[in-house]
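This document opens with one chain alone, in structure tokens, the form predicted on its own.
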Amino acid sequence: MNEMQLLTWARGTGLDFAVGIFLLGVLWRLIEIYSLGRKKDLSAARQAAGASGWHTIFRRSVPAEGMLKKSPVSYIGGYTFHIGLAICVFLFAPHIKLIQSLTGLSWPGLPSQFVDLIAVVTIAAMVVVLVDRINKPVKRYLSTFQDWFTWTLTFLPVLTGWMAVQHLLLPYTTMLAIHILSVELLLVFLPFTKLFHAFTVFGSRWYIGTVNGHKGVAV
């Protein structure tokens, strides 16, 4: 298989296979989570300012008081690479074209030079966060294979995509094929790893806030 055949397979069969597993996996996990059921809370609701699901979503989305100063790399680096990743995925014109071909949905993109800069910042932020995890004994001890694996799954599409655009290391066709394959690998594993928090993070925060809000507890 030459580089053009590899790219053709990645854009065709490989993409169909990856998207299929991704959609089925996400659907299965969501059904699994939301079909668990919860016992009805028969206690009287207690009203307290700031005790609700929406308040909890907001509070859990910003650093707790004093934590930004105690762990700046985790918070600044984490926010930087999450926002940067979202920009690279959803506001880069070629990605929008791909999404349009799959779903029919489209929206304006950002200038390629700006997205290129964001990609570099995202790569740097992810490396800094990784080094911090390795250098901090507690973080390193608590890290499992899945943490390193999911970091790699997330990092490779950003790195290979940037390298393809910059025509670095390998011929463009080959690097583009590698980039697409790395994205497909991410799609295949996302529903079955910690990366699935992309679909549950706000829902879980809302649920925790709602349950505790019923008790008059702000979390």
The other form holds:
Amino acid sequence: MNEMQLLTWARGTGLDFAVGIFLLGVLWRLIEIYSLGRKKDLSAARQAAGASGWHTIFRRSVPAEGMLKKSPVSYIGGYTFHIGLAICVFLFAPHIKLIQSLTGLSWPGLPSQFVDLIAVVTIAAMVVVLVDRINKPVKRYLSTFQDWFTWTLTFLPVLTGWMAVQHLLLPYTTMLAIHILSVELLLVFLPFTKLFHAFTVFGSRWYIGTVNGHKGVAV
Amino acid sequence: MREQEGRLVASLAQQGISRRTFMKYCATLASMMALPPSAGIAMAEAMASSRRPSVIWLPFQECTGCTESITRSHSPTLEGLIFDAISLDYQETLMAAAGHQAEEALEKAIEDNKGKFVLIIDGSVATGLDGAYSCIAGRSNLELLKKVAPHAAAIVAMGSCAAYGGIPKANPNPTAAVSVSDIIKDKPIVNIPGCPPIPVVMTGVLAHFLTFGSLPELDKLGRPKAFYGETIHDRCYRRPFYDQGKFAKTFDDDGARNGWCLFELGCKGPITYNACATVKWNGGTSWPVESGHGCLGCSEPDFWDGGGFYKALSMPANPLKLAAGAAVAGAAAGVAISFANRAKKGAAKAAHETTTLADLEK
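Cool, the form predicted on its own is there; where's the form predicted in complex with its partner chain?
Okay, now the whole complex, with that chain kicking things off.
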């Protein structure tokens, strides 16, 4: 198999399987999670002012008082790489073209040099977050195989995409194929790992917020 | 006198090419191939003093586009004249001889220049049905290649078909077409892919061979690095528009009129290694992207099966077939599991026994 065949496989058969598994997994898990339901809470609501599901969705994105100082790497690093990732994935013109061809939706992109800069910042933030996870004994103790694995799954597409654009290490064709394959790996594992928070994060925040609000927990 | 006639420089002089023009040409050629300035002089000396090199050109499964490219589009430039000036001992399209005469010319050329001639091949080699899909004078291309190649000094696989199998090798490859390098393993082979390839690349390789007695530095696909070292995209004059995110969306929108990037219209420039963007075509007049069409990637292996010429490189190569089925299966699995969960919950509820105070005191 030469480079061109590898790239065509990645863009064709590989993508077909990856998107298939991704859709299967996402629908399966979403339906399963949201159909679980919960017993009706028969207690009288002790609604605290401002405590609700919707409020929690927003509130949990803001560091709790004193936490930013206590754990700056988690917050700043986390924010940086999440926003950086979103910019790289959704505002790079070739990616928009892919999304358009799959869904029909499109929007304007950003200049490629800007996305390039954001990719570097994202890579740096992800490395810092990883080093922090290794260095802090508590974080390391809490980390399981899945944490290291999902970090790698997320990191590889950013790194290989940036390397392809910069023509580093391998010819562009090969690196582009590897980049697409790494994204496919991410798509395959996303529904079955903690990466599924991409779909559930706001739903679960709303749920917890609603339960807490009912109990009158001050937010 | 005969000796003098045989020299390349004499042949050029006959056609009105001055020594100065010839020197300039060699210097340009040397710089194009990223050779030091002294190489230009060495090239000029080698070409001026050498006998016209014998070239045998065998056409296999091809469309004659490569021959057209070299003989027509560049005429009457120096590349064309140099091409005229080599001793082209066998080329079916161009030679006057035909039939048995032509075959005799081939035999004679091999005999006279054993181990010294350059063998140019355009077209892929059919291997299906023992090569019967493509025959010349009752012999298959496969047989002919195996017979002639051992006597050549070097082989030039001209065009994407000879270099990688090209269009005949495209799916479903009915003739089991392969490239020259798939058959011949023990000779120096230089691939000059392109559909057709750029004429100056051809003359550059010949000049290098004459001057240094060897083939130029090749990349891992057997192409001269000097011409195939960079991608079309990296040398494209429309590249700034790509970087700014300005793309033509159709072939007749404002973007297209303003000369914006053709990536979204399927340009394969980013994965295509060739010199079109710098050398251009028809004597430097223009090239595909300049004329408003994206690069097809014709100098890359299997370009024909690369997922469509008008699909952006980041788009799926084929329509997704599994997506709809997978979505239905996923939804069904989710529903099935949620029913199972509910049944489990119901069973737990049914099995629940009320604990009384008396039970605890037992």
